[in-house]
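Shown next as structure tokens: one chain only, the form predicted on its own.
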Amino acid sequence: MLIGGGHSHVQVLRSLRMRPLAGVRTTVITRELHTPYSGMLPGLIAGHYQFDDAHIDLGPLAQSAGARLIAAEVTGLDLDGACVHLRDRPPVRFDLLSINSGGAPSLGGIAANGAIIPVKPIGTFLPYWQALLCAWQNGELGARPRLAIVGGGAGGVELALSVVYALDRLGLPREVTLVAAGNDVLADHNPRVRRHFRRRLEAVGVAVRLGFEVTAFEDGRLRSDSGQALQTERVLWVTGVAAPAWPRQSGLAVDEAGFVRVDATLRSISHQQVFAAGDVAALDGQPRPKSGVYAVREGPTLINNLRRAAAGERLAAYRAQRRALALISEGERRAVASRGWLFAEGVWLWRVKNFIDRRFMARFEVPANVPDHLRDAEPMAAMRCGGCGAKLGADLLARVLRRLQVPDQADILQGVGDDAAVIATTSRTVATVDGFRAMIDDPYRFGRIAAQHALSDVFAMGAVPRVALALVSVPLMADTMMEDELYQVMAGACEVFRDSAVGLAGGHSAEAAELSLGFAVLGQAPEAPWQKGLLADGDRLLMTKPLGVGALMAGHMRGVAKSRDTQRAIESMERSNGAAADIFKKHGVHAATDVTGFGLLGHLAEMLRASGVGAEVDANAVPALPGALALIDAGIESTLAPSNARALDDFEIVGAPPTDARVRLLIDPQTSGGLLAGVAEPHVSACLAELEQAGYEVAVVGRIGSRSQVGGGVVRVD
């Protein structure tokens, strides 16, 4: 298990990429699925670099090293029972721990808040940058903005000199002061070091206060303990790390400032199957900075002890060095080099430093279609049976339905545990069946997935989901494992019905090749169900989500799906389209469906077929997840996309070729896709203005109209 994906996971990923660790699955969880590479940021802020190149995508990463990537925030450990805790989540469990997940902002008790603004972590620094400058260029912070810089070290050296390159190449008045608690900036670097940047400062425009040890924040003015005041419109704060808590809080043997301390084979003195390494990491008889250097170093030792240790293998030890070379910026495309007393200045040393920096980031760039390695514990020596045999043991099962917390619902007489379920009905009632193998790592969020995607049928009908039937399938591993898998996707789905108060009412549970869920699930229809073929002339189409996802999951598969974008997709398929049944009951919809693997040209053709009439699609209104038309230009497609494009032959495709990545985006299949509905023309604007409201994507994406084209009608791309 490695929590947090710093300088030295990034280098356990990439060497599992190019040696596997047969009979060992591994998960990262990080809540940063981007890990910035901290020696590029000044540049990054100057304008130097964009996005990509100074973050590592963790994504396609995992994916290549066949790990497992959550995306999640850890809350704690529980060392004795194994497990990490995380938030909003189940917890996890681990056999082996890596910890490189670095470490907090040290604000010295002052409080963030909009306007001080941490840089790290790096990810969470840089929205608040983008917001800054946009603020900035509107004019929201007054003629001349203020703007101060707590840290007179090398983070806060080349961050004010970055900061003011790119805030100068906008064209933007600026009033720049650096804060310093010591006697001089650069105090751990030699006197030609400082003097040469005390002149750089000086001659940018940026004011430096020395001997400013800042203790509060109030009405727009930094404080110090000796009365200096200075008046700031933002503050961002580069003045170290502080631990996070929750090692402390877990029990792990910590420094006195709350660092998990390691011994020189980087594993904790308090637990042999916890490591660490990086700015969360106090190297026992070997303190040292914190600075992303040391975690590059740390990497190859702890990758290698990491592998010595699942082997039950004598660990090797790691010697820190003593001093490291820095390269500094200077804001525009210059650098200086300081190791000891030595000193170099110029142009030439920025090239020095692009190059290292941009050599280290391509070690970590992954080819396209690198197959998932084997997650199995073990190659099993015995064949494994089929049918009944292939069932999850009895006390496996019986261990997880202990840990879930099962839905229930009045209408369940009798439930898990039974034969077969007995269901109290007193209506008509509605069923759908649906499922599909897992398309994502995180087994919890699949489990959410597959749940929301199954309901939104009955969603679909306006009718009230009651009851669940569970089908899942585990991949063969060891029974820990197995169990952990069983019960991270049920969690997830048991958490979706509790929400939709759906109670689950039994299932059925077996060994595959992959993990696979569905359900069936039964409901309360109403006395006029939904019906496809109900549209009518006029009508209005409205569409809840997105669309983009078979894409995006195809790009992911292939390792070349951004992983931002693939979150994006997995928080839209998370959605549930039950708020948006409701509030289309209010609004007179006629006919409604949802939009999964035929795509939306697909599904429409079917209520149009139903319905006896045609359509026109305005193909620029409908939405797209972020970055789902790139991939779809670059020929990157779900398999079925291929099969769905037969819907095309059924619409005139007006304003550009079938081929252009806003036709190919309305074939694209869904995995729990939105709502499409029919909605009468006097009730769009109350519709669309309460499902926007609810917080769904909405867009009125076409129009009923034509009766020469049942089936079918015009695309208009404009």
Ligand SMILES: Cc1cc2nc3c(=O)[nH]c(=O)nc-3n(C[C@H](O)[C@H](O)[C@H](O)COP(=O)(O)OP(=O)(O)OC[C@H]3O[C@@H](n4cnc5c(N)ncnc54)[C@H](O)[C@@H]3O)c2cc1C
Contents of the next structure:
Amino acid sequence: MLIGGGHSHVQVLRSLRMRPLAGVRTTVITRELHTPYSGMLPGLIAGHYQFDDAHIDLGPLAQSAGARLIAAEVTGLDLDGACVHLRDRPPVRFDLLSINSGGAPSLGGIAANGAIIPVKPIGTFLPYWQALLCAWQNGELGARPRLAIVGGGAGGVELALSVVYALDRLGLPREVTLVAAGNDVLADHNPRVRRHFRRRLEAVGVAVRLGFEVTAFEDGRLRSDSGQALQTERVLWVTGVAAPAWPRQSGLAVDEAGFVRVDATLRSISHQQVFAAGDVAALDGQPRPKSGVYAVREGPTLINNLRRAAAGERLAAYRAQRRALALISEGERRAVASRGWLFAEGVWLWRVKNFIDRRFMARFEVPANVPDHLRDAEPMAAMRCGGCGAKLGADLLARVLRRLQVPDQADILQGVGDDAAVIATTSRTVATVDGFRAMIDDPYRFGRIAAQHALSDVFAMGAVPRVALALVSVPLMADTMMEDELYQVMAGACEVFRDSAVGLAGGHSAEAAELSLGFAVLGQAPEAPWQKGLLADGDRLLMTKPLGVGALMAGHMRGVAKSRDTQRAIESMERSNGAAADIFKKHGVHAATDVTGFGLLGHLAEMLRASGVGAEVDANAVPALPGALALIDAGIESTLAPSNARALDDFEIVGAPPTDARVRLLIDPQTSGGLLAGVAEPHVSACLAELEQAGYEVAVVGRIGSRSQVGGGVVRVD
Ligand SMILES: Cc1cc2nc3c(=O)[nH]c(=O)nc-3n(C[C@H](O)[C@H](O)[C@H](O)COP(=O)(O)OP(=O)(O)OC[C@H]3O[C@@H](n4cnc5c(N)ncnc54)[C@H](O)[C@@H]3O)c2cc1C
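To complete the pair, please output the form predicted in complex with the ligand; the form predicted on its own was given just before.
What follows is the entire complex, opening with the chain shown before.
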């Protein structure tokens, strides 16, 4: 279990990609999906690099390493129970743990707010910086905004120079001050380096306030205990890192500052099953600055020792380098080399730095269509039974059921535990069944998606889901891992059912080649259930979720989708259609469906045929998930897309060829897609407003019109 996708863990993943670890399942838990490479941060702020130049995308990297990726924040460890606690989701268990989660921002007791922000974590800082630039450009910060950068180390100096470079390039008036507690900037560097940067800061108009130890920020002023004050609109904070609180709270041995104490093998001095590297670790007897360079250097030792620990072999010791060559950038494309007494400066050093940094980043690029090592590496038993012999063991199941809070419901007279459930059904019961194999490697979120997907069919009838029965298959692994897998997937589903007041009445679990989950759902039908065949002339077609899930999942599986886009698709699939159905009810909807495997046009054509009408679809109004159109343009589509393309025959495409990405998007198969409903014209604006207020990315995608094109119509693309 790897906590954090920091500079050491990316190397662990890279090593696993090249040499898989047989019989071991690796999971990475990370708060941010894109790891900023520290060496390129100043260049990113200055505008020399784009986001993707300076970030390692952990999704494809983990996938290529056969590792499972969980996007979540670790909040604590249960070291006796071998569990990692996560924010807003159930804990996950581990056998061997490695922590490379970096440091926490250190504001010295000053509270961060809209005007003061720590530069770390970079994932939070970058959007702040973008918003700040916009506000600056729009004149919202005044005629000549003041910006203070607190921290006189390499990070602070580089940031000040990069910020000034970016502002000057945009022609923005500014007053920038660098505030440092010490008597000089870059206190750890030689006098020539310090002198050079003092001059450089002066040359670009950055005021430097030394001996100013900030203790408060009040009424727009930074203050020190010695009476210094500085008026400023915004503050960027780049002082040293603090330790996160959770390692200490979990009972790991930590140093006085709270960093995880490790010996020369990078193993915790208190817990044999725990390793740590990078800023979060304190190497006993070899104190080093908190810097990406050391986190990178520790990578090879860490992977070597994780391999050895997994195999029960003796660990190897790490000797940290005493001094590292620092290449400090100067805002513009120049850099300084500093090591001991060495000083060199020039454009050529920026080129050297750029070359080194880009070469480092290139090591983490993932070729498309990487093989799934994990499955190859998994030890399979020689013979496993099928039929009922493939059921999961009774003990395992009982343990999971004890841990799960199985949601109950008044209609369930007899639920989990007997041969079959006894349910008090209403006279008009809606029944549906749906399920599929996992398309993401996070079982908890897959469980949530499968549950939402199954409930959607009931919502699309205007009905109220009440009871579900599960059919779940778990791949063969060690018993403890199968138990955890089953627990995670069902915990996700149960959470969704609880939120929708649906009870889980029973189910069946079995062993299979891969994780899959499906549900039969029963619900209470309304007096007049919605039907696909009740679209009427003049109805507007409203859709409650963007399209593109199919392309993004195809891209994800091939390792070519950006992790941030994959996450947006997952969030969209996790979204319930329940509230949308309630809003549609208020606005007199009588015809709806949920957009799933056949794509928007396939499901729409079903409705049109059943209703005996045609439609005009506005392809430009159809919202796409970020990254989906680019993938489709690059020819990355779901395997179902070609057969869905037959739906295009029913429509006349005007304004673009059928190969256009905006047209292909309309046949992209969705999992847990949005509701597509016909809304009568007088209700449209109120219905739209309510759906938007409820947080749906809703759009009017077309209009029912022509009876001459029954079952099809026109798709307009500008
Ligand atoms: C402006 C600036 C410039 C810098 N320039 C340089 C430089 O040029 N050279 C250099 O060597 N160093 C530089 N540094 C320092 C460098 O950024 C850090 O030392 C380095 O990033 C530490 O690496 P790490 O591997 O320990 O952790 P990080 O790179 O910080 O990675 C931490 C990972 O853990 C994840 N994570 C954190 N908390 C949790 C949690 N609770 N649960 C789950 N996941 C979590 C994060 O999402 C991330 O994936 C700079 C710092 C700043 C602020």
